[in-house]
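The chain below stands alone and is given as structure tokens, in the form predicted on its own.
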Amino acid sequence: MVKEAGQTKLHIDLHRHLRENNEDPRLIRLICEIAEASKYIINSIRTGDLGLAGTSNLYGEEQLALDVLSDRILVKRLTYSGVVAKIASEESREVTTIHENGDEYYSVAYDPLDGSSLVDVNLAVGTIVSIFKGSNLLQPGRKQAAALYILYGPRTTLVYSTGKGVHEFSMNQLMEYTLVRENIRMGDKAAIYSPGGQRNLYTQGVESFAAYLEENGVKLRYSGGFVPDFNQVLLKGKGIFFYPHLKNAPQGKLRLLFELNPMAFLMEQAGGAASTGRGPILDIVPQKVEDRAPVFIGCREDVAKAEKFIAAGD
């Protein structure tokens, strides 16, 4: 196998890569079914209804038709896989149980189409997936068996980790995912930052951290989509994304199970860090499926600096 990021052997597809890394056949089946589902989600993005679905998700937010359709696609593929015990979707009010005694199966939490409100202005969006062994989804993110996201942009790419590094695949003309980069690694300090939330609602510590980044020449790069912004930070290897606790939202905006756990797992596997501003994301024990948390995720030195500013200022 290739040892350095940026180098690759040609024509290694996703299934072969997982197999050569000696993954559990059930986990291989699961990840490949998610990859298969993404082909149908791409088609929905290109041709589907961009309006409201007339329903709301478990957070009471109005759903777009694309959210609902993407969710249905994933539920169908995950159920069909035969290896899933439970399914939790950001778009569903209920956790779906497929196997009651699921110790030998996997459970999945996902955001089927993160950033879906950006589709109508043709910006990049993505799917985020967290995978646990067994039937318990309310575990610390550090216990994830795998995490991945799929970015639907100018190219469709899939980035995954099973705890053995972080690897990027690109969809080719035959709609197959082939290896692009293996063992992606983060640098120590950021050159770009992606800040979410209204700045006038930042606490003193977060505002001081943002000012510190600007004073040190770190450039702002923010699209409003978590997947494309995270992808830029990860693949550039020199960045930080944060959506902090706000004066009117102390728990932040992003969801622990559906967004933060999988991205934190990927970031730590790449040598970066992911924190709430007060401790590691992956150490949080979720109390409910809908839990939220603040996030500072990217280069280790900058995440540590954010924690220091917050400890001093908040």
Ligand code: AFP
Given for the second form:
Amino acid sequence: MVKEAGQTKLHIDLHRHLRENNEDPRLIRLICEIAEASKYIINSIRTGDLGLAGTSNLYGEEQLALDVLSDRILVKRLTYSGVVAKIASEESREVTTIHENGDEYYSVAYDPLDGSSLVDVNLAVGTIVSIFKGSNLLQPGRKQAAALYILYGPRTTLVYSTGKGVHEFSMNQLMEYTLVRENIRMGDKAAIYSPGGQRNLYTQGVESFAAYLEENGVKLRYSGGFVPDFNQVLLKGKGIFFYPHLKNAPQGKLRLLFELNPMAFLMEQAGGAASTGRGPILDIVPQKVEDRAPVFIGCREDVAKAEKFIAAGD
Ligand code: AFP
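Please give the corresponding structure for the form predicted together with the ligand, as opposed to the form predicted on its own shown earlier.
What follows is the whole complex; the chain from before opens it.
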């Protein structure tokens, strides 16, 4: 369910919304720097080189020039923001330390351009950001200070939460982010579902869950981009996204620090749920920066249903 921002609050900009929510000035600075960086990422998406960079990321995956460029844009702004202790990027093999004694600063884990391989077929992509207070990035996601994503689609939108609800902003002609939806809330039951991964590799429990959704008239909506697919589930308020454990990949595909923790924080803040299929994503204690996890994220009732099918069938 989406609650349109009240007339009095429509069009207030991101900085003012954060200030009126009495956020820590350093956190306001950090989130606004990320919003500024998105303007340069938009430009690189619209005009940048679509080819391979000839390098590989933290997971040993081939990088596109856009991955590297988007990462450089964010690293530069975060490094000079004056409020960051550590930076972990899906596109970088090393965690970068900016301030050694970072208790009063923030640490950031991000995927600079998730779904970048979709740009050359002109589909929507996004930036996903997880923010912790202090220097420890290997905390459970429930400890995040904030989470946000920027969706580069027909419109450029930014969705954030600092633990006081989930709010959506849209970029206007002046490239300012202005409020369009405040305190976004999930509905109780899915009308759409986004099933990631190869279906022939689903375990029995997951296959039964997918069949259950189909039998109950839930419609398949899947672009292959986590950010647009998640955004559709969140804003329609009646959906579930899953990228499950597979027969050949028990941890699934999506990355815990860079993709799942921020999206799980947003989903729980909107009254939804985010599970590995056996327990909450936000309670996982990460072992290493590159951890992956299976994910079922969306309406609380459907996530619980998935857990039941997995418990009974796997
Ligand atoms: P890339 O960022 O490597 O393009 O992967 C995107 C992604 O992690 C996520 O955005 C999608 O939900 C998922 O991959 C799609 O994976 P499949 O192509 O295996 O369905």
